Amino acid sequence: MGKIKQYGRTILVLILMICCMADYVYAKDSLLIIRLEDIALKQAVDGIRSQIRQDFLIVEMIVNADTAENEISRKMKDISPKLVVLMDNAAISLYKKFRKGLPDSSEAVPSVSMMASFMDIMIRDIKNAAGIFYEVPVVTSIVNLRSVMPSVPLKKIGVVHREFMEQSVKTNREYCKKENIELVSQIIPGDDVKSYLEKALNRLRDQNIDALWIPNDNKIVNASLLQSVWFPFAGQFGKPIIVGVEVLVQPKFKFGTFAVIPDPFELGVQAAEIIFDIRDNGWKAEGRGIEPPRSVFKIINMEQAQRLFRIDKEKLSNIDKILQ
């Protein structure tokens, strides 16, 4: 009986051991996601986990205002990630500003960043960066409103953007005129932003624009400046407003007409098919560039087109939400 115990006990052991080994074998790459609390983002989140989380150790880091870079820091230093995904301009300030303050010789730990505006300047200073833009052509936007609007002119768009947007204005210019529509804009110089605001939106005016994109930059957009400016202006214009975020879609505001915008699932599938590759890659990301989105969202506010122009119903089926 003894003997068949301490046969027992060995086989015990033995299995431990090879656990224990299967472990260490097949130990994950650990992977830190730095985002805002917010449901796109978390949306976007559930798309990488689809994808990755059979090959990674996911770990959530969720930041606010009030959160310093030393919380990036330490962070960092306990779970030592292969790679960093950063969501929304927070947090890649927020991860930028860390960034800052380790020395130069420190290696560069790659990043994929998405869900945020201006992608290309975001991640600018950022070494070993990848990253997927947020916004969507306006041309797309563009085409698709003229497919349920068949009556409304849709030749010459307007404009209002900071100067730091000129190339992206000029970049969408281009793909705009591949489909015989005119981009015009105006300009906002310095930091005087409403009273440039209300000239440039009445000059488009009088350009007898067909409709008015407007771009995802807080600084022109923003409560204050809608309750003041834009909602206002919104009232009297009475054509298409084209937007990059649902939000400004709700018929409650009597504002956007159509929106395009990525959809947060599907960008987060996205980013780890770039997750992937920067793996095999060797964790390297210089080169890749930035991405735009694959899968969008189209959304209409029915209320105000159905109130202010003619729908060809028949065509709705390609919305993907109409909102009333």
Contents of the next structure:
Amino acid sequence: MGKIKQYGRTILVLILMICCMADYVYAKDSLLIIRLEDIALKQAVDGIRSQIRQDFLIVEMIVNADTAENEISRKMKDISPKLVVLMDNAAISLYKKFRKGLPDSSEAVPSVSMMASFMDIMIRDIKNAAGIFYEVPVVTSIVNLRSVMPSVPLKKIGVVHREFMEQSVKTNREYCKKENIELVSQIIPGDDVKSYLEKALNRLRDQNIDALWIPNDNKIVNASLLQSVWFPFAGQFGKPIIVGVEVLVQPKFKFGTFAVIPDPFELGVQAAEIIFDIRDNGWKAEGRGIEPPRSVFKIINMEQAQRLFRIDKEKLSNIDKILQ
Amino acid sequence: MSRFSKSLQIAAVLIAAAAVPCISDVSRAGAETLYIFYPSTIRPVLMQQKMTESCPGIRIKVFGRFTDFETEVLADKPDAILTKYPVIQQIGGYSVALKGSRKGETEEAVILVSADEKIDLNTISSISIGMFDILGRDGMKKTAAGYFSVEPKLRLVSKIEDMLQILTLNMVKAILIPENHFSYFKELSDMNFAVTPLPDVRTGIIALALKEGGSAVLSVKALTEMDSKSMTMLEVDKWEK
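Go ahead and give the structure of the form predicted in complex with its partner chain, now that the form predicted on its own is out.
First the chain shown before, then all remaining chains and molecules of the complex.
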């Protein structure tokens, strides 16, 4: 009889333990990350995980060009996520297609989008959405460039952009003001980029700009325009050129001086903070706006920087990559 | 072969066999281990290189992020850790052996730095503040709540330079930094900074803590005999017991 009682007690304790563990598992809110297979995106996921793994059950869904929206629908039903993280333009587009197929009355699961170009345009028609821009504000680049080239004046920066980027340039202008930097711009109207680009660049040069900032827009910066307009212009410009992709600061192109790109792991950490904020705000993402990336990698074209500008070599320790 | 020599041979084999794990343990463990996590204006890679040079015989690992440091300290249990006081307290299992001091003080003042206007400390609950993450989200919340009478909304970063970013990009109203770091931001930025002192708040600069029950003789020796260049890198000028 005593033994039976003892077994009974042990079984009861085991049941209680299992219940507690199950409670622990189910107490975690689930989060679905929809992304492409890519190293930088994986690093961003690592950044998210480093912050939220104790609070959320994280499920990843890798998508590609063949993924259909009904697969997203199935995953959403299976997981019932409290929040969705969308990485890359392709994943955001796919999610938008899935949302389009839902009735208007359906609940809008909050989403955080990241690692995609022109985020404001990408997510403007997604309900309950927050995001992080991929484009690094020019003020970040200038402040960092100024620290390695203290003798080069960097007070007036020029930019060429298409009309749709006007708001973004305006925001950048405000950030620049805080650092006593003037941002002057030339707009390329319509789609006839080539005929306007050269004129716009020459106009900026005539305005005595100290450096040129080139945003990541493949209609303005592409293989054909690089050969026909950008490279010849850079050859004569003789002042720092700031870009948003590493390839354009490769010394062999004799083009970009300084590239500043988002740090993918830290983008994930930043996204995690937004996720916590949305949870604390009753799963409401509206009104948050889209944040700029706050942590970056800095790459310098050392060959050009040494040839054209005076470099403070001691300050190079803050540069992540030096291309010779 | 006599019984004696036979038994000696057996004993020798047994001793050798017993010694193997000891020898391999020593060779695997190598030198004394010192893990460092200290938010400074110097990159972790560079700090690792310089610390390795100035602390011979010690296996040094420098971390830039709190989560990485915490994970590896708990997993590897290094002989000593060199970090901020609250980190030592939160991690547990380590006791402070040496305190870094600057101008005779082992604690330093912290300030709030904002753009253009000082911070009204009565409005702290309604603004966002940027801090370097040395304790993780929950630990930092507790720390901030200890500094102010109310809990501000926090934005945490893991690179010192990102503090300037979040201030410039209007992601926070102010950043909370050790007063000693202000010159770094002044040199980097042309922003019109406003400083709000927090006279009641002081934090420990840096401390060497040893694993409880262990000894880290080399780490203690290396720090007490450290050259002035390395001391400057760790933002102290003396080590006190």
